[in-house]
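In the form predicted on its own, a lone chain appears below as structure tokens.
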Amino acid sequence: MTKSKFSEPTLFILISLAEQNRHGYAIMEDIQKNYDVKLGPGTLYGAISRLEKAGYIIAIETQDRKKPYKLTGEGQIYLTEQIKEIQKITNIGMKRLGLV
């Protein structure tokens, strides 16, 4: 996968991995909770996939059927890069703005 900018499901996803493992609905839970945006489980899946064939999240063996999910050191990077370019881009919208 390149390294091209992820949807925004896609970046939820990453921050909601960042504070802690989670399966997929507590992924889902948590995104609407501190969002307020519903996934559907296509759109949470069908990301979830394509951070893990990127190598930003692994699931973790359990016991349990739900899979839980961890972020890689490399989605960390990712992740953190993805947040400072979002900075970036709302720093020049404040200053254009007279906010700052």
Contents of the next structure:
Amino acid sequence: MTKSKFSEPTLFILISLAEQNRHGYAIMEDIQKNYDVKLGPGTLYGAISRLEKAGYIIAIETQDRKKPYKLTGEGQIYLTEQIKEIQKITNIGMKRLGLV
Amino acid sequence: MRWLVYLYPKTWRKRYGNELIDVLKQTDTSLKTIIDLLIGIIDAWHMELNERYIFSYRISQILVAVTIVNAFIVLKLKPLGEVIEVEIFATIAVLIAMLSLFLAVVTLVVSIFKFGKEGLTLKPKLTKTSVGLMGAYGVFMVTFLVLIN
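Structure of the form predicted in complex with the partner chain (previous: the form predicted on its own):
What follows is the entire complex, opening with the chain shown before.
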């Protein structure tokens, strides 16, 4: 899976799941609370299906209709790479703006 | 708003439908949500069609149907010869349609030879082109039928 196939919502979801397993609505709430971004249900499940297909998250089987999602090892590696890349961009930006 | 979930592809709906309905129950109904769902539906269909195999028997059925339609049109053309002479646009339309069909078949065959089983999916550009040409065939054939009538 190439990087370009993933967007901001997918990163938010991965970061949300890095903290704990969450089901769809809980992910939405976490994203809204932390980034003040309200993900629509269509966007949320579009991103979830992509991430599940890529093997970065898995659904935990429960009796409940609400399935919590879990970050996989592969997902953790991918998220780490992405965060490092964002960090690199942020550092360059901060330096060039004279903020550090 | 729940009815929008039924517009998602069946396999997608089976996997995420109930969860999405649960989330929708807890979300405010707004135009923004509806637009978001519609975009989600397009996205899901796009992913589905990229992965779905166009079964070869379906293609052969389509090609047989198209051949029958073409034979019917050619038979109709003879008595309509005089009309066709006058209706230059109808002639151009049918020629473009036939050319599109020919190119569609050629590109599909090339795609199958080049990509094997994957050539029967919508992933290769060649198969996409072939489907586009089939669409062009349909459009020009309909135009032709409208013009001769």
